[in-house]
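The chain below stands alone and is given in structure tokens; this is the form predicted on its own.
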Amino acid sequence: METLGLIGFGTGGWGALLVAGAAMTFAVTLGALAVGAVLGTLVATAKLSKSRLARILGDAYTTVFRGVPELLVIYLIYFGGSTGLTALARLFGQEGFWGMPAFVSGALAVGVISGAYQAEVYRGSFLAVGKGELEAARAIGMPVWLRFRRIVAPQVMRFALPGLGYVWQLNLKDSALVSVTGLAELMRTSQMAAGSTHRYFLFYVVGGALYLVLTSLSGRVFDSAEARMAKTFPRGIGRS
């Protein structure tokens, strides 16, 4: 019984903190994931590029961010960005530290990885889409616009998909990380649980059943959009 009141609701239990914290993880995550949708788009791009120079920046990126542990990246970014804040605050006659916000400096480093995992899964999925289709619709004069929205853009995410649901479940373990910030996500949640009631093994045993919880339930939302997908589409379409 004192098992179930300290993971419960009520007085004195810890089950809202880590509900809550659960939130604060999927949201970071969901950060992460467009921060690293737009990076991923841009680098992706520049990885096919014709410009020598836009493909040697594109490899740089996605080697720097896929090679560095995501602790660092994310201590980088949070320092760094402490660090700016505090000297644009001087500039206006402000003292003291001014540290970047958590939940920002966390989306953000963890979206800026994301964002090389991404522009790999973009740039594989570009090239899968058919040539052939292609060269169709530049024979009948479609616009390059029209090209995009109407064959690249729904083909490139067809074949994303997969991937994409790979990166989210990473991200989502990458934001674990964010609780050296302080943020009280699901991790940072499970710990002050554990430290103060010196249950450690029955706090992280919950956490860790809330990571599956989400990792799970997003599963299966990434494999019910990839199934809406692939029926929008004649089968073998994109492959020639």
Contents of the next structure:
Amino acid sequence: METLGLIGFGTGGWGALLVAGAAMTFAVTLGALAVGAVLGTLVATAKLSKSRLARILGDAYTTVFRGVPELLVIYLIYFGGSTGLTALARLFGQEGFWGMPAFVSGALAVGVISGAYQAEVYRGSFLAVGKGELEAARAIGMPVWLRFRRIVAPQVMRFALPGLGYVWQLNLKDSALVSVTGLAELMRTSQMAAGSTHRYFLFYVVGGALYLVLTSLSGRVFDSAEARMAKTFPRGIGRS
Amino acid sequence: MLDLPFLADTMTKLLAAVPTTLALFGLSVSGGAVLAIGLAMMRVSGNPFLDRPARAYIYVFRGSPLLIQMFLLYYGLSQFPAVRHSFAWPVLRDPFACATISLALCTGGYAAEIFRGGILSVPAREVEAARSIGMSGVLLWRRIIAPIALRQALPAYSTEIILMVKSTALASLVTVWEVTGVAQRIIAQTYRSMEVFLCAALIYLVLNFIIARIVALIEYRLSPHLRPRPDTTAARTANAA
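The form predicted together with the partner chain is what I need now, so please give it after the form predicted on its own.
Then the entire complex follows, led off by the chain already shown.
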């Protein structure tokens, strides 16, 4: 009974805060996915480019951000960002320490990691788009942007969807590490609840279960999106 | 601008922590691989009483963050007096052991699915051929299924191994003094976060590079059938001449 009260929504219950934490985890991951989509597109373009320098820079990005521990990337962005912000504030005559907002630095850090993985997903998807379709579009005189919008983007999205689902799950779990910067997302809230009630086991189990809810529900969303895509592109496996 | 003596000193201290990182990595990957083999066998057994528990295990350990699993093991279990008075306490009290166990439990779930994919990719005709000459049981697994499955699973498994090198950094959050933990300790004393974290990042990059090369070498050794044949005609002409 006492246990139910602790994880419930009444007075002294942590239920509402845990749900708010889960919402924050979702928001950080969504922000990270958006940041990663922009960075990933840029990096994938660089990796596919004819320019050698662009290819090297693109490879360097994916190597570094897939090879360095997520925790270190989060620390680097949080402390590095704060150092930069403090220096900027000093430039404008402000004193003292200026910290990065934890949400921004968290979404940025996980987003930078996400970008490295998304770049690989987009690169692979672009290579899967039929060369003949691009040639056909060019042959009837479609300009670059129209070609991208009508031919490349829809097909890349379709091929990329399973990979993006994987990246989303990865980001969702990486976002738990943002708790080290003090952001009150699900991991941090579970820690606070565990610490203040001394019911560590209970709250880590509940926190973990909420993560399972997040990962399996969003997994289902990706699955149904894939099914819909398969309907709009009624073709065999891959291109034919 | 560059404080070389400080960087050299930091590097020396961080390199001294590399053995701890490697021990975490080596112990948890090998423990996780043993666990994963068991789980993968349960998954492909076709017996629902073996398949269901393995499925549940994989769902839980792949669906939640490693950090919360580690905290559950380290802080969660020690909450109970029964655990503190049990034979397992010397292990569960030790942050290094806890970190290793939770890393192994987590990678076990991921690797099980990778191994299962490898086992399922073994062509039925190869197994039939082996059975038809009377091979079965352990010999069949050892000579036919395991080598083919391993070859198929290796590319995906190498990714999992690299992820594990990175995951060892989480051990710093349960007070294991591996590379990231030592980096934090240096920062607490010097307040120079960027330089120290960049040194640590460099160490992880080099470690991952070396490990990726080793796996690539194993992959090369295991796939002689995919390599182009040595050019025998050239050798023959040379001999004739």
